[in-house]
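There is one chain below, alone, in structure tokens, taken in the form predicted alone.
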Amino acid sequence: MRILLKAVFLTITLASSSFGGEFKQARWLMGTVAEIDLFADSETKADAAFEAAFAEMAKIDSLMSNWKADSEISIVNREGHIRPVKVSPELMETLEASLKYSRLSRGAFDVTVGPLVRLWGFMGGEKRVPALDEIVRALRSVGYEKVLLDSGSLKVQLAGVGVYVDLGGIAKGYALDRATLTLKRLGIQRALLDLGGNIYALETRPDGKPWEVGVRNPRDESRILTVLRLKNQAVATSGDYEKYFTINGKRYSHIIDPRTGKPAVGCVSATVVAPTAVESDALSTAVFVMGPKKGFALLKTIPGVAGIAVSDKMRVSKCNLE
């Protein structure tokens, strides 16, 4: 059974090995482990199937890091309030699925957040509480509508100086969907892909079980809350314990509320089961923002999606799932 983590490193051995047909490898991608766990005929698809799907996570990074100067949306930061800039096929997928998650949502996900992000220091800087005065400047480059996107000829163009666009949060999430769409054209038919604690279980174990997928708790990481049984579906973690820093005794997340400019209150994790990765990945942080109770009922508008959240008080939710 896999724990559902995210941003925690893990101790990993990259050669591969094999075991009734089973065959795991594991690697360094997109600032965290990326491992698949598969079933093949021999080792020598299955060392194919590793090397074409890690290759197309590692492509996904290449165009959408922002640690990358040469990326297509480093260059779409850095130029698109200037002109339109052509990107590719993958980005403007990645880019629509980012505006319509943030419409769902009514902005609770925002790709936009990055000003924010990096005003509270959880972009390499120093970590701090900014002033309101700070808060309300940044806020003026924060907007899903700001990201302008011309789907026919592939461009994207930002509506105005200052807009900055973190696909960090949604990403991860659609190289998992692309690189398990290329283990399916290579013939593999099972398989638990995990990139940094994004999951996807693609059908089930040889024996027909489902893949087991353990959700953490979010204050005892040597615990676990629950454990999930997937088929064909993915699983995601937004949670306060992955990037944080306390002042005077109050805790400080990462995930800042592109609303209100502060980090979102009221939920420690959540957690989304749905059909995709780029679903399960952007959904667990609108719940997150959203709080249980609104990110709950957003998902019950969306089919074969469900989510467990666990409140600032500790309290577990649950919805849509038994």
Second form
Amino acid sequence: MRILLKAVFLTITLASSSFGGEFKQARWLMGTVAEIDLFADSETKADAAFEAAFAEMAKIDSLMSNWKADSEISIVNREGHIRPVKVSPELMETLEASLKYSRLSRGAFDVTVGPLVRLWGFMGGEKRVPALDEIVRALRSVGYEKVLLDSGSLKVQLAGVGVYVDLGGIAKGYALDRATLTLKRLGIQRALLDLGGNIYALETRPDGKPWEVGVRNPRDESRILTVLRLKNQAVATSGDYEKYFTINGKRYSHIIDPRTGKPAVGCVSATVVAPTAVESDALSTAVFVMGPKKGFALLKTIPGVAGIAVSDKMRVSKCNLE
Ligand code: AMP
Ligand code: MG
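Go ahead and give the structure of the form predicted in complex with adenosine monophosphate, now that the form predicted alone is out.
Below: every chain and molecule of the assembly, starting with the one above.
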């Protein structure tokens, strides 16, 4: 329903004036809605910026999507256990960032969670609660130390036949940072980019006021938990309401705790503000898995980040925010 509502928005292209001002466009990208709101001196400039920024997101998707058999990550997943696979600098950078956040979160964030995501039915197929022995078997192929990177020669290897990398927890953030860079290169100084709930705010609005982003109540879409004011900052939310299934009243969500092999428990949503979108994306997933207490202890060690978490008891807690 939410996606349907958003999809209707796709046909709308807003331009406040043909000379200059605020322009908005939305596209369907990376399995979600991508929206850019920007200020430009002419519609021509704005259009060129939209084309280039959306094209950059589409390029990142074509490198990192598990749904595309010919994406670089799909080739790595198929052949990486046999031979080192040469990849683009973009994929290498994303994998390096992934391993960095795995280390920082002590494995709560882990892109090798793929076999578990697949087992629980979140990568197509049937959504179900697997048997314990299936979980134990899948867990043997999980562990970020199984991704071997040679940054100099841009080569990736996987240590094991069943290792399967899923960049779903970080690729949107990376795409957002790349699209922001593209806008800047084209002379756009003020913009708000939203890729499926991962947001980057470039500078302020022209009146000097920061961009305002509402964080929704995870159990009631119509209610706002808090309003964030952002300038050159990113925000991302990981929530159990995005993709899940329910059996006997129990909710199983798409974010898996790589240590137990089961959907993470303890958080209903985790929101992280950070200087870059790749950080906020990876860290929101990490905090969701770690829970508010351990998650915030991690955030406190990283400069420039803040967070809001809603626990499974609907307790709202904040870190480095009023
Ligand atoms: P996000 O919405 O950014 O929290 O990303 C969730 C997606 O990341 C899931 O749909 C999976 O594709 C993937 N994922 C699930 N669990 C993890 C995890 N523990 N670490 C990294 N990625 C994960
Ligand atoms: Mg994430």
